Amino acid sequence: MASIGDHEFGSGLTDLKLSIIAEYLQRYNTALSRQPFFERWYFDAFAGTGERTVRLSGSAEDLLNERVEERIERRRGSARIALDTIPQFHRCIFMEQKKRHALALEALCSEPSYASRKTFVLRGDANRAIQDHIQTVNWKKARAVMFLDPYGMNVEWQTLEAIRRTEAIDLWYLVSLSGLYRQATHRGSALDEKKRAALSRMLGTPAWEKAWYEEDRQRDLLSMLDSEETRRTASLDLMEDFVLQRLRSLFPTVLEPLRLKNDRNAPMFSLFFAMSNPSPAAARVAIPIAQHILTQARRRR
């Protein structure tokens, strides 16, 4: 029977993503531990359960190899990775809307290894939780890393604006390229108001439609009249670059993203690193760390 903490997912894409987060958190805390006047906070929106269950397929016996049974492995998710980071974060805030996952996070935080830590599980919509919570923090005395790993395209532009206003948060933001491609339908006539609203809410502007679509005049053979239709002409590269330029219009620093592909080599996500802190001193600490990690990740793909 599945336990309350079971959250089954996993691929090379997930392993790479989480290895990047783990390395950045460790290097970030090491660097900022030399500045004891700042508390170090971690925010994990859409935090899941804190761990993940990976199903490893077996194989049949043949002339050269014995039979290998299918097996299940439990691996750390981003929440447990943050809790295990040394030096430690002073506070860890986990946000999760699904009740079952939130209960698993609460159980995780109450484990003996973490019970004395300042951990908080916020139930409900991550956009509301972020926008309501971070404005109450005294950012003159704290610095933070936030990981946005949403379900689909659930991060609102207003949430990113709230993060930017803190001038204290380093952001890792996983953008669903496959989600953008699905919502931005090939034929403009299939773009209903729900899809338009979702894209504009995520990107903070309706300008994506003009940038990604062109008119396609076609002859209606029955009426012999020209019918106007739009079609998406933007490539995946152009769509990814549109997101990059939108983020750069908001944050002082946004690095070139890392594109993540699934096990079939199909592009699925882009992982962006952005800094809300405009201070050159802060940039000199964070940017080399993030650039090094992303460079190493590109070599491992």
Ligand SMILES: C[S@@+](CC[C@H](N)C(=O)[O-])C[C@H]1O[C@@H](n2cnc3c(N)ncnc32)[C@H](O)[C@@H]1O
The other form holds:
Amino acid sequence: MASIGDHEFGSGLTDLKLSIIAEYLQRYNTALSRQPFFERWYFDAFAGTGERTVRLSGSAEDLLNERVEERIERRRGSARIALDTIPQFHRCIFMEQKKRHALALEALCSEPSYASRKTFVLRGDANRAIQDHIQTVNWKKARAVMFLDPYGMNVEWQTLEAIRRTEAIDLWYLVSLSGLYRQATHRGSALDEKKRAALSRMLGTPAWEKAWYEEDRQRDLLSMLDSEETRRTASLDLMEDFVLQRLRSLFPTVLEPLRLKNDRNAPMFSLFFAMSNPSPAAARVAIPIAQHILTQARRRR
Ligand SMILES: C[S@@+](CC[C@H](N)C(=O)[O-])C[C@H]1O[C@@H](n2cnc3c(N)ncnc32)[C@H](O)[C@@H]1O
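Output block for the form predicted together with this ligand, input the form predicted on its own:
Starting with the chain above, the whole complex follows.
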């Protein structure tokens, strides 16, 4: 039977994504521990349970190899990774909409090794929590890393605007390319208001439609009328670049994203690193760390 913390999702892509986050958190905290006047905070806005289960497939016996049974392995999710980071974060804030996941996070935070730490689990929509509360923090005394790791297109542009206004948060943002593809249908006539709204809410502008679609005039031979249809002509590269340019219009620093593919080599996500802090001193600390990690990850892919 599944335990309260069970939360199963993709393996190779997830391993790479979480290894990047783990390394950044460790290096970031090490670098910032040299500036003791700042508290180091971590925000996990789509936090999951702190654990994940990975199903490792088995194989039949053959001439050279023994039979291997299918195995279920438990690995750390982003919340546990953040809690395990050394040097430690002074405060970890986990946001999670699903009740079962929020309960698992509370159980995680009360484990003996974390119980004396400042941890908070906010149950509900992360967009609301960030937009309503992030500005109330005294950012003169704290610096933070935030991880936005939704399944789909759940992050509102206004949430990113709120993060930008803090001038204190380094952001790792996983953008769902498959979500963009699904909402931005090939035939313009299949784009309904719900899909349009979802894309504009995430990208903070309706301009994607003009950038990604072209008119496709075809003569309907039976009626001899011109039927006007639009088609998405934008490639995946162009759509990803649109996201990059949008983020660059908001944040002082946004690095080239890392594209993450699933086990069948299909592009699923782009992982973006953005800084809300415009100070050159902050950039000198964070950019080389993030750049180095992303370059290594590109080699490993
Ligand atoms: C991909 S999982 C996060 C995995 C996690 N980062 C980890 O490494 O363990 C996305 C999580 O976001 C939660 N979620 C979905 N929509 C949300 C929302 N609007 N606000 C907060 N959490 C949400 C889901 O319940 C799910 O647990």
